[in-house]
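One chain follows as structure tokens, the form predicted on its own.
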Amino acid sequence: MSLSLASRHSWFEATARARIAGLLDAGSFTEWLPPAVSQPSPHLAQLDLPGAFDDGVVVGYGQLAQKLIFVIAQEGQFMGGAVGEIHGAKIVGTLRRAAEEKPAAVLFLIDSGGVRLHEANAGLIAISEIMRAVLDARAAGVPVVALIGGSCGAFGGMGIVAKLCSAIVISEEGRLALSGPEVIETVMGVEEFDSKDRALVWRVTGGKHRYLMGDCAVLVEDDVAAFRSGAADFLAAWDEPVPGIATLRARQRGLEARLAAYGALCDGLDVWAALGVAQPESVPLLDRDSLVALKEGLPT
């Protein structure tokens, strides 16, 4: 059921710490590397750029529905949540600890445009290490669930990381893609993709589109409490299958079929029509419950 505006605490507008506070059981969060022992990025200091004591990511543990949960929360308000060396090391360390200690899950609050170009190779290496650590945690039996609904979305390397997670919980305001709209426009031209056309951006990368395409398991309202209940309900019913070559091949065939069906289409409206949506232009106007019902009624 949709939430009234008066009762909402927007996930999109919240800081990383505010999201954690509303996501976990009250008073249960303990931060690793809190302010007193954190280290700002030396790379930014060498470039005379302002740093942050947590380097733009908060890591720690707490409880969700009385289950032990590890949390990683990127701060999109610091350098667009971009990944640098220390930022990435904190994420990797949390995931490696999860593989050893086996909490009920790792909740990965992604809010990032990708790699921090100021740190060049260090940021790229960090992204690759995060990818491996996500897969190692999952192989150890720990689900890693991405929560996407922040102002920076999940782009670049973090878009890949999101798809490596066990599942994605997303809001309509969330965005997920490999290349960001501005990057596409810069490289290919405005004729290819107009990054200033915000309706187009959300039709192509936004939460509703990703949910209809099957890229995300759960669609929630832009509300901290909705992300909490969505994550808790999903984890309560989650049973991750054991990876196998047959499963991987089936997924590959699905991706090949998807490319064949939608690869030539340039707008979410065209994709939704090809999916079988009778009135694709109505999708942006549908509330969450109506969109979920629509997806359930689409042919598979």
Second form
Amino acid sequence: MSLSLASRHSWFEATARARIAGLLDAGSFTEWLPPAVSQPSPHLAQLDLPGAFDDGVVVGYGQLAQKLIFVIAQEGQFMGGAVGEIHGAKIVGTLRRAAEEKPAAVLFLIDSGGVRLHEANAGLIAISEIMRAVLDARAAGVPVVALIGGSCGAFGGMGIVAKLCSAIVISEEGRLALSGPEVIETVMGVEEFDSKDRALVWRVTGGKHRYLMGDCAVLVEDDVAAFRSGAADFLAAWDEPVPGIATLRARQRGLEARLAAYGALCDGLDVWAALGVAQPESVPLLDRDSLVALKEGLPT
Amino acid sequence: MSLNDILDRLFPAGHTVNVANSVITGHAQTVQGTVAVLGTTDAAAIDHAMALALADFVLDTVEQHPGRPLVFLVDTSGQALSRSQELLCLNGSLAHLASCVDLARRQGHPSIALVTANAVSGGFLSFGLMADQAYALADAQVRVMDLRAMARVTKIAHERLVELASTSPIFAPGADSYVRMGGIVAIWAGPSAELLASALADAATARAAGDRRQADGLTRGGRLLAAGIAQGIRNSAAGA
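Okay, that one was the form predicted on its own. Can I see the form predicted together with its partner chain too?
Expanding to the full complex; the earlier chain stays at the top.
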């Protein structure tokens, strides 16, 4: 999967609409509630803030490898992809429709800091509704795959939503966590988490770390075509039964064991060493293919 | 009000409840029979250990007591704020807890949540808001963030937020706002066995009806757009 820089189309820098265009089969996307028939958030207008007609999320359907796919794509460049009333309701409506119509999958292009504070209560309840709707779609047999690699990552409630999905495809540039490093630094102090230390932030929340730890299923390059093939390959091999008690018991044991083994550590370097990586300090420098090979060689 | 006072008033027929690391687990007697009691106290900041302890208890209940109702007591100031917690993907453990509550619902366990003191953001999302129906005591604090912090982050004057908060439930902190938005069913003047019995009686119906919060928010005039938008997506030209 090595690509020349010239042929790359960065996922990180692309808009939500450009990501969808490159992800799905060419020309196959149809948007639901497109900007022409939508209204911007009246709650932002009340605060004299500019709105967007799509309220920062694009939803609709199309095809990936000739299969019907529903798509949800958050626009990180509008209000940090944060979830307000309309934004959240578009996502909930799409997921509920998926549970009824059973497309081959829902691809959820997450690029969000979580709740939109200007609509905090609407955003928090909407995220709870999204959580239930993701689980309803999965219970109906529809895989929901999160794709994370945008500038806002997946934080706050959207970090929880990402981990409720069937699987996560993430790029090296992708970040996934609950509280943002800035929030932790503001409340707990710079000694706890220096949010300006980019390398540290990456070692704690970045795509490589989440992939090495097994929190994300697929690691891809920061490239729209790589996300496309990563999602298509993953779905072609997807065969998970509806999550039940045995699955959740197994995950419970796994999470307890992990907490016992690594709970006292504070830096990715220490966890990678504990995982059996011989040269943890080399991890940040590895390209995608080398990192995947490294993970496959780790003791399980 | 202390946790014991709350438990005595909710479960006058008896309760056996443990508290360890701010996590409540146990069972109690009600007119509907034995219920599982679980949640957090002391404004717990939910970390991996707490989330996993709650998830484990939910799974135990599903395995050992099919159909037993779940009563969640919510007192959380949010999620633990620490680098080591984030390093192990705290959102993943909160998602696991939410998945376990969801599994219990699918396996026929009715559930209700009662906010006893604080319900804030991630901590509230992971279990309280996953219950079939959520309630709050009258003096409970329910919010994403207080208005001063919100003013700092959004760079909107605190006075302006205070002024708008008096008319808009969209971002005004408080259990009242959540009732109007459809996120909380009702506010209780105090912990009461009668209100609990009535809530448990409603929970089974609520479970069957699915997530009604958008519709409730519309009926109560707090969230006027969400229900129509979600329905609009479902009514849009066919995808299949």
